[in-house]
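Below, in structure tokens: the form predicted alone, a single chain.
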Amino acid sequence: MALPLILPICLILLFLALYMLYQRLRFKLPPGPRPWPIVGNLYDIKPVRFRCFAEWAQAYGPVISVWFGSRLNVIVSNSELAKEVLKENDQQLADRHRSRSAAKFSRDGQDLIWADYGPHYVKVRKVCTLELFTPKRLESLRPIREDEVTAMVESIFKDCANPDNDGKSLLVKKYLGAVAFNNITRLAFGKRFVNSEGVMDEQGLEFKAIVANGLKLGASLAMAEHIPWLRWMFPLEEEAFAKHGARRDRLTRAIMEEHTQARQKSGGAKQHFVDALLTLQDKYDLSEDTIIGLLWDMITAGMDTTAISVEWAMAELVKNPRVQHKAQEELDRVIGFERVLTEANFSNLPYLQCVAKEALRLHPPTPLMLPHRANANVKIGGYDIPKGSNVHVNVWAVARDPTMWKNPLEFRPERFLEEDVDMKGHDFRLLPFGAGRRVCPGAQLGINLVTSMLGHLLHHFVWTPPEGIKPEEIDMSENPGLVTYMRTPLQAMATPRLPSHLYKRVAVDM
């Protein structure tokens, strides 16, 4: 009875083993840890992958081969090789590897993030660059960002002033997450799902449930993604993905319909991304799937990454009171004690900008970026990269390379006063937003929000470790995953430093 089942499995295993051997003999592949038959290096990879790959780069060199099952993944870990991947061979490495869940979520790449490089990608990229993330639109949406950041300040101040919290530390992530959530839903959907009392409405609860369910579905297929012959044991839950997609589309269409009706009544479009996309639909021949995909791309890319970046920055500032004090001195000198910071002040706050940049250097929110896929055979660092391979740039390792950075593990924002380093894809030593054809189109939006949040947190409060904890005892390790949450969420004491009337939310309805 078992023989008919065992024989095809053995043939599949043999084929996969021979395929891996063929690839290794035919091409001059980068060195790396020796793969096991069938599973490749999957069981050798430590949970925090970017650290594991950086360790292997120390042993095998700055370009390494790592096998996820029978699929070759090439990881590069220095700025020269990053430039080869993201500039010199950019077009050949501009495709995107889509897992089965990513393919389902994106309708096989009908969005921007998961689209392969080609006419569709060029079109939606053009929409983002020329229409959605222009300086004019970002400036028009500035009041939303400043509203949410001042709402965060007010919330922290209320909790500090509460006698029940006397001597207690705050969970910083809670406040940062609220800013990121409200900001991105207002920018994308024109919706603040949470009222001034912090109560979430019905649409907001549905939105959060959809986001949580998407994460759950995406994480449910990890091993089967890399070992095709195991997929029969982990079938794609077509029904679950179909239900999730329908639920996501239903909410998005309802919001789109609300905006269409409001636009017809008022005769004009607002600046939110949903309005922009609906008014541009005919001009760029955008399908409904693409509009929905782009809106959710913005939510996926913009929600967690902002909060993560600011939490790491605040952890570094609590650990380094010298840097915190220096940033506050600059804020006091430029802003003073009788008004609050606005984005218009950034140009006069170079040290604050350096603090944000240094945090993004040491703690990039997506340390391996998303994998690029080779659409042709190419050479990187003198090694062959066969068509169909995935290529990752370990931006975390690149930004800590001791040959490029003096004392790379030290949190020292002054390094960016001594040398101006671009972080939007032009200097390959610092790549928190990627580079080349797939550079993040919303980089400036992210930089503005991170800088604003840090500026307000530092101007309004002094931040110290919880009672009984020394700065050096703060846990700076990362959680495993595509994005780098702190393993232990930051707890800190906040002491107000400005007159009480400056802690009010600057609310705006738009």
Ligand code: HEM
Second form
Amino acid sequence: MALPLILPICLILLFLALYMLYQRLRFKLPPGPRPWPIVGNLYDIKPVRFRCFAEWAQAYGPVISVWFGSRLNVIVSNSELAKEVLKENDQQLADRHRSRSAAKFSRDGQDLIWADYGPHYVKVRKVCTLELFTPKRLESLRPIREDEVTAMVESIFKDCANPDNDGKSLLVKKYLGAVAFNNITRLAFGKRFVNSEGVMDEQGLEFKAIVANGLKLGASLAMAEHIPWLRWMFPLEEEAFAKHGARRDRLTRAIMEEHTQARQKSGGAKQHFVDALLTLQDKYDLSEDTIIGLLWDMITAGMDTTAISVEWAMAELVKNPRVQHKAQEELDRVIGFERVLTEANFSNLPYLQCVAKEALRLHPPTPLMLPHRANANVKIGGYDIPKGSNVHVNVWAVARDPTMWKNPLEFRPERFLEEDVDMKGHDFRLLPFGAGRRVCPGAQLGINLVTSMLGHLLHHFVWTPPEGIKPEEIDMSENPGLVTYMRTPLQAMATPRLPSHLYKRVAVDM
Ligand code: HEM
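Switching from the form predicted alone: structure of the form predicted together with the ligand?
Every chain and every other molecule in the complex is listed next, the one we just looked at coming first.
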């Protein structure tokens, strides 16, 4: 290598090594695995990160330092420290770390998910709390959820009745994914892109292609992400990102325009988020970038999380026939064999609600939540957390802490009949939706949809493992990633258990 290149590189390396040393000497940082120069602990982290961090917490304690390149990440793994992060130091730890791709997608935090805590965030969050996720709006969007859940039941029933499928198991995720997709596109964009024959229209295909392309772009350049001085070797594909953004905006604007014209014709706004945001644009001074960003945030945060939660719950129910039968007994007693479940019945189905909660305890779909970033120096567990560090709460580990939970690895929904534990951010032992300022705004919507999907799946069908597979052979390991899919998608046999006229979709047009 030419001498003129070696010198600056050596200087950068020296600077980074000194910087890490300075941080470690100046601050009393939490303990953790020894970092390597430049890469920190990047090469020591196992792919399923929350499991790896939980193992390290066993060795080093409930608050640990992990270096992603030269950036300090602090992970806390018990409920006491989760409270320190999400309650006592909530505001100082409410910024977000934006990767380069997240920064591009969100136009540097013009949305909600990737915005730092500040006036913009407070304004947009207010729109969510006071306008988008009010109990009234959730209730008025209920027919959409019930339409989609009954469409799922109809589609499973048809597949069971098809002689070609005799003796074959179903890929459960296929049905759950369709509910999540249709529900979120109708809620956010006021559109069902799929017709009753299951055929997706052109806009829907474009929508899917944009989501897939976003995932592809987001997954690239992982290493250069953490080592800023390496970035010159991995330039961000500026053009690809610009194209992606333009394509996303084009589709969203076309849909927004369709709704504006429909409102002008009918004189009234519908309940979905596009109409809500467009009619509130002036009141809250929302830019077009913010509206588009918010709509896509809902897709990113609200689509996979619900389908994943139900898939894990179903895997537990196939593995635990006792729990499945008990939930079905409750459904038979309360709903009977002459009608189908609606969300209005939830309050009379306490065991079903406990099943959903127990699944979210053992399998939170975002086990490390989303990373928070410190906007000031704070102390957690007696250690220094310098401004600019990322802070993660391992909610997966917190919900399996044997000092807090009896037989934590057992799937036993009854634990919540014995002790009612809140899961929406008030009890720091159970945090599938996070807590504090950045708690998931879609928590109630997510809980309703998960409970409704589970209730219908259990009321309408008996679920058993595929032929020749024993319940204990179902693979319960996780795929790596920010959201945790099952590594082996669940396959199960469904046997109808209600009169056949109850398997019809209850379609609504809204
Ligand atoms: C079972 C379903 C769901 C789970 C387990 C879940 C969980 C979470 C978690 C853990 C966070 C991060 C909290 C933090 O950073 O402290 C989050 C954020 C968020 N969720 Fe959910 N979520 C679910 C469903 C939904 C739905 C259905 C929507 C919307 C339609 C939604 C919208 C959001 C948004 C916009 C954020 C970002 C909030 C912010 O940064 O201030 N989520 N969610």
